[in-house]
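Shown here is one chain on its own, the form predicted alone, set out as structure tokens.
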Amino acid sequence: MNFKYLYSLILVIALFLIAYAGVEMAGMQFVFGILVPYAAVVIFLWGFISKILCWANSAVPFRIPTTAGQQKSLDWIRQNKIDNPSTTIGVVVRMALEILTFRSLFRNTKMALHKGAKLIYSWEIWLWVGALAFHWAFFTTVTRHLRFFTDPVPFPITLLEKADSFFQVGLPLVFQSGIVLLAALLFLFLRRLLEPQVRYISLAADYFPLFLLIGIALSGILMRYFIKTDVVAAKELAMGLVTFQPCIPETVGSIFYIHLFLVSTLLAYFPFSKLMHFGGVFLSPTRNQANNTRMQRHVNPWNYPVNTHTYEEYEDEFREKMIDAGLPVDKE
């Protein structure tokens, strides 16, 4: 049994308790409301930009796109222009489908033994559904939160907020993205925990961001629906941060600082974790290259001049010895 998830769970609980004790017992609202968020943003920007620049400067001497379809060849052979693009437009379409709809994950299969001996492959559609639900719900939630950092709130954010809460159940408005986000995170965690193959290869670093995101989603839901928080004061604090005129409103409760501390931890952890696939997917040479090796010759820029010794030169040097040994030569 893989119990590595316990280390991550204990760590997230410890982060929760640190924020709670720091605000409620030590009165460190200034630290958790101003210093920690600023430090997290600086670490995030530095780490993110550093990783992107490092990947962007990495040499890719050969065309190594991952392909899953017919390459462009003869005119009478139909090319798969999306799975095996040979043009820039094809690469853009492929990348867009990958980023927006997880097209490769949609075709994912899993292997299992049936009745002890028969090997079967099945379509793992639920992983695609869970991943798609999580990423889009997370994107919607983050975008919707921009209303706390803008004044006046841009119309697209207001429109997104209305669309996210179109299914109204009393007051306050229920945001579907928050519920879907928490449900998707729980599904991804249970999949890692209950499937033996996935559980076997899972590390504590795989569980930590899941528990951290679950903690962020839970604290946000608690603030909105159960433990009432002064939204005006929360926006005042957020606007103070983005305008570099920070202030600590007195009416903001400890649950808000816990939520903010968990978000800050996620920001600081982001560039050094597997979550950096958010930026890395755009720089992946297996995705962002056109497979045009049959139309264009690609020479490795690292190749250096090599002193060669051709057969003609070899024969000129050893012709007499080759004739004496009875070996055939091109020139007598």
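Numbering follows the first chain given and starts at 1. Think of the rigid core as the biggest set of C-alphas that the two forms share within 1.5 Å after superposition. Quick caveat, the model's predicted, so the values are computed rather than measured. Compared with the form predicted together with the partner chain:
- After superposing the rigid core, the C-alpha of residue 224 moves by less than 2 Å between these two forms.
- For residue 122, a C-alpha deviation of 2 angstroms or more is recorded between these two forms after rigid-core alignment.
- Annotation for residue 10: C-alpha shift under 2 angstroms between these two forms, rigid core superposed.
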Contents of the next structure:
Amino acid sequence: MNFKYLYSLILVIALFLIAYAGVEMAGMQFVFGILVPYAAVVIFLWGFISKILCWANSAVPFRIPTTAGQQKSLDWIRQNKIDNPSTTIGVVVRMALEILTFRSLFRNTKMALHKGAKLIYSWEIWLWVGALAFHWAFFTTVTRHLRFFTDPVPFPITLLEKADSFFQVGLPLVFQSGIVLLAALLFLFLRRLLEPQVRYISLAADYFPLFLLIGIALSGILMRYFIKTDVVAAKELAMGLVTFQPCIPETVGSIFYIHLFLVSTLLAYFPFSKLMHFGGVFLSPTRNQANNTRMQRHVNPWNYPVNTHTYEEYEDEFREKMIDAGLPVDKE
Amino acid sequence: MAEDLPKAEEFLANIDYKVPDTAWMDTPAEIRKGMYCYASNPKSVEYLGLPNARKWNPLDDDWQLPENWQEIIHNGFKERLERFRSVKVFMDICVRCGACADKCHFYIGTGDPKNMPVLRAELLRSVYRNDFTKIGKLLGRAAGARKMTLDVLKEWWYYLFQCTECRRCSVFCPYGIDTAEITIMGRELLNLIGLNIDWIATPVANCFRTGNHLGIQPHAFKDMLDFFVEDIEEVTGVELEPSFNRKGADILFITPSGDVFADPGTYTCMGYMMLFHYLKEKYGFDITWSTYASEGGNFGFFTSHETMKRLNAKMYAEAKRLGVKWILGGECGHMWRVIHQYMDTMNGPADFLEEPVSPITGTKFENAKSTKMVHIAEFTADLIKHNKLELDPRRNDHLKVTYHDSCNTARGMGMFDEPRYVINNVVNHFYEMPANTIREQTFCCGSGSGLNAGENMELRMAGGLPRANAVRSVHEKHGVNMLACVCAVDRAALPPLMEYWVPEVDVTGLHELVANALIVPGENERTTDLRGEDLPETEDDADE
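What's the form predicted together with the partner chain like, now that we've got the form predicted alone?
What follows is the whole complex; the chain from before opens it.
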């Protein structure tokens, strides 16, 4: 029996309860409102930067892009400048499409053995849809939250908010990003749980961030639409944190501390988890290099001399035979 | 063909994509006959000076490892994490989305979940987490970490030699994680404690000594090409004079020795020879073969980066010794990955050579100006584009041709349209396989990266299934009877694959097709192709 997702779920519920109990029963607003968020941000920044430096410190001995289109060769053959870039501009475009639109995942196919004899590959777009929806909704949500950390709120953020609540009638305004975020997370979770192959490869570390994010989205939605909390006070707390004049306004409800605690957990967990794909994708050698190795020499910083079998050694061994066969030799 | 293979229909019926009930970490690998290659011959390992040469058998409990093998693996891993950013990043960022799972030909053909690229990588990642990450050390299995044990090692060995380093999964991975890179690294680690397979170790030793994988000595190499001269004379009436190890030639030609040795590669080899003869007669083309650098392929690539470099060094060394201007390379897959992405870095700069220019068309091969090595498909496409070849494609009218992109020239180079242009000019009936099975999505022959041995035929037939299935579809739809390719391993591996899955289809190299169509000065009217098979009646004949 596979309990990996259950453990992760229990862990996230426990985090939920810890924050609730800590604030409601133990009155530890100071810990959950100030200490934990600060600690989490420090861990996040330290962890993220050291991971990136750790990767960057490793050498890139060879230029090994995965070439997914026609190379640059003869003038009259049309090069695929994005999937097989030979210039930095091409690489930038390839990377941008990869990072902003998940271009490689867009290609995804599904294989089926039809009637036990014929392999069929069909376009499988749902993973791409789910992944893209989640990431963009998450980005929008995070950006939207900047209004809690800025005063006055910059225009682009106000604009984003307006756009995000575009389809709205009534109050409070419903943000589409929050709903898309939750729906996409549920889809990704169900896919992981229900597809046997994906379930088989999944680790607890794959379920945990999903539940954590679902917890964050749920607590946020609860706070905004159902168990309302004092938004002005919440902003006061947030502004206190970013201006290093932390304070605990009394009217902030425990749901806020739960939300904040889950976000803090995510931040602290981030650098030590697979979530670092966010940083790693920029450093992926099969995507961020130009396919121009025959045009321009790439230098390997640790290229060391090796023991080879020289022509002299070769001729010494085979000279007689070579002469007999009429092959030219260097030493008669 | 191995006798103990089931019938093709039975083989298909037995593929089961159901995952086991036990978690993969609790499902030890069972090393099964037909799915693995024999252990390396100690003589070959010793000749190369690689570690732990001894006789061993993968089926034995005791693999006769050095006492501190765990330490060797750990330290080797650590060193490679520093040397290769690819490995370090790929160890950390996989999210196990599963997009790669059904992209692997071995997974499609075996249904074994450990052949999903993601799990193949997890075999190493789990140990990486245990040895090199804080969270893995802290949480152990809950974080997907596990200790290196003998069972884990055996699992590594079994599955790292069930990957052909074809990179198909890396096309689909949202982070570009390349299983080839992981397999290359894993095999490098295994080599540190003497766990290679003989189909790799012995060709490597041969290549080091004699200049080619097959161990053909210089005089025999010349003999073989002389046989081809006779065969070509029989078909065309024209006598060729290939030249060897000749100093001062303009160009050095290097091709995989498989082309010299075994059908149908030999016909491709004759194709090169006829093309060079044609160009010599018409335009004074000046090219030489080398017996010292008589191997284009590089099984060192399947051993370690260092071994790859040791073998590859001969190309530039020989070009320098002979004083040629540049190098022309024959049809091969992994040979071209090595030349295209590694050679200049490892053994360059080739500042003693000139930037390649076609002496016939004057075309500058800008794309090869640093490495100074041109692919023969690029070279021939340029000749045809400039109308420098007299061709009669009707001589290939008995063929309905499809084209198999070799994994390495596809995903490690991007050579797609050059060979297609050549084919379309020498053949009248060309049909593409389905879009998901060609170009950057091409399927491996199932035998690449040194796995084209005889004893692992079941594995090869499984791995080649997706390719064969795509060939079958164009065979049924268009009557395709010839599978063209630009890879010597393909020419060795695809014939048995076709025989098993689509027996009506034969295999050819690109330049065999070129040579059949090429009207060589002074030739007799051809009645057969290079294989000695009767040519179809041309329209002119039918009129008479």
